[in-house]
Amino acid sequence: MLVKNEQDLKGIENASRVAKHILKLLADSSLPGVTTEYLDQLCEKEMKAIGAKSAPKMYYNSPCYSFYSVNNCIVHGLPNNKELEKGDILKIDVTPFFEGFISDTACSVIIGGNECNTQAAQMVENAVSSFNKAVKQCKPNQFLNEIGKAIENNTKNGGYFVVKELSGHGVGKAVHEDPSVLNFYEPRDKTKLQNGLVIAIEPMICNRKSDITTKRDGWTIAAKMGSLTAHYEHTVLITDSKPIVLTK
């Protein structure tokens, strides 16, 4: 979406506060022995208390309120009753609809703490730093593909691989809007960023080059078994002065 007035700005800011709050609640509750089914019940309860709705449920009829992807699963993992174990890497993706606006955010949590899986923790750190480098490219009239270049270069420098089949996107009035925000450099893309544009930047990376597949549930997108994946996402507003990370 393009923020055109104060009403738009207030709307996307409020939706982003909800997304930030719920993501933190779920991340803080992601402990050994907890199930993702429990986390989604917690998400449902909190959304209803706030007056928010699940945008994936509204737009895509998803069977859950948020998504929970473990280890080699990258995105759109469905909740289940399997207990999380120390060292698991859990990706939580929250996309609330609140008062007419949609915000999108995600993080990766090492169950039991980073010391339980230092390999995964290093990959998560790379996903975060890739995002931070991408945000520096968020200026009006900057080429959109500079975001992908920043993510791809930082990922490669860390010894990891971007998941090229998945990308960020515009957001605000719908879950997925134009433009697509690739996690790699596409020189043919001449799209330019503009003041007021709201986008979700979300590095999705893997510890080895891997094909991806959609599981039998029709939702969960995963890399090959044995791979580890990380996901980090925030909703970002482009402004003439500096980018605003709305969900951080």
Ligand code: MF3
Given for the second form:
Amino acid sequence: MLVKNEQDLKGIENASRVAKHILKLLADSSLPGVTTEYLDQLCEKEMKAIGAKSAPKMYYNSPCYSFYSVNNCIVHGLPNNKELEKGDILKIDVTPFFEGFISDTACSVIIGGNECNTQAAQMVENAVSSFNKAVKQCKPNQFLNEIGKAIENNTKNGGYFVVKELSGHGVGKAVHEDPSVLNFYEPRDKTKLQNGLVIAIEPMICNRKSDITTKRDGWTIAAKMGSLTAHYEHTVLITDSKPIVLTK
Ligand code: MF3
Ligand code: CO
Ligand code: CO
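Next, give the form predicted in complex with the ligand, keeping in mind that what was shown is the form predicted alone.
Following is the full complex, with the preceding chain placed first.
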């Protein structure tokens, strides 16, 4: 979406506050022995209490409120009754619809704490620093592909690989809006950023170069067995002064 007035601004800010709150609730509840089914029940309760809806349910008829992807699963993982174990890397992706606006945020949690899987924790740190470097490129008249360049470079420097098939996107009035926000450098793309544009920037990375597949559930997108993956996502508003990371 393009934020055109005070009403738009308040709308996307409020939806983003909801997204941030629910992601924190789910991340804090992601402990050894907990199931992702339980997490999604928590998510449902909290969304209903707040008066928010699951945008994936509204737009794509998803069977869950948010997504929970473990270890080699990257995104769109469905909740199940398997207990989370110490050292698992869980990616949680929350996309609420609140009072007409949609915000999108995701993070990666090491179950039991970072010391339970230092290798995975390092990868999460790389996804976060890639995001932070991408945000530094967010200003009007900047080329959109500078975002992908920043993410790709930071990922490579850390010894990781971006998942090229998956990207960020415009967001705000629908889940997936233009433009596509690639996680790698596409020199042919001449799109420019502009004041008021709202985008979800979401590096998705892998510790091995691997193909992805959609699991038989029709939703879960995974890298091949054995590779670890991390995801970090925020909704960002481009302004003439500084970019605003609305879900932070
Ligand atoms: N939150 C996801 C994203 O970051 C989108 C979920 S909607 C889905 O793009 F139906 F596509 F899964
Ligand atoms: Co998301
Ligand atoms: Co997104």
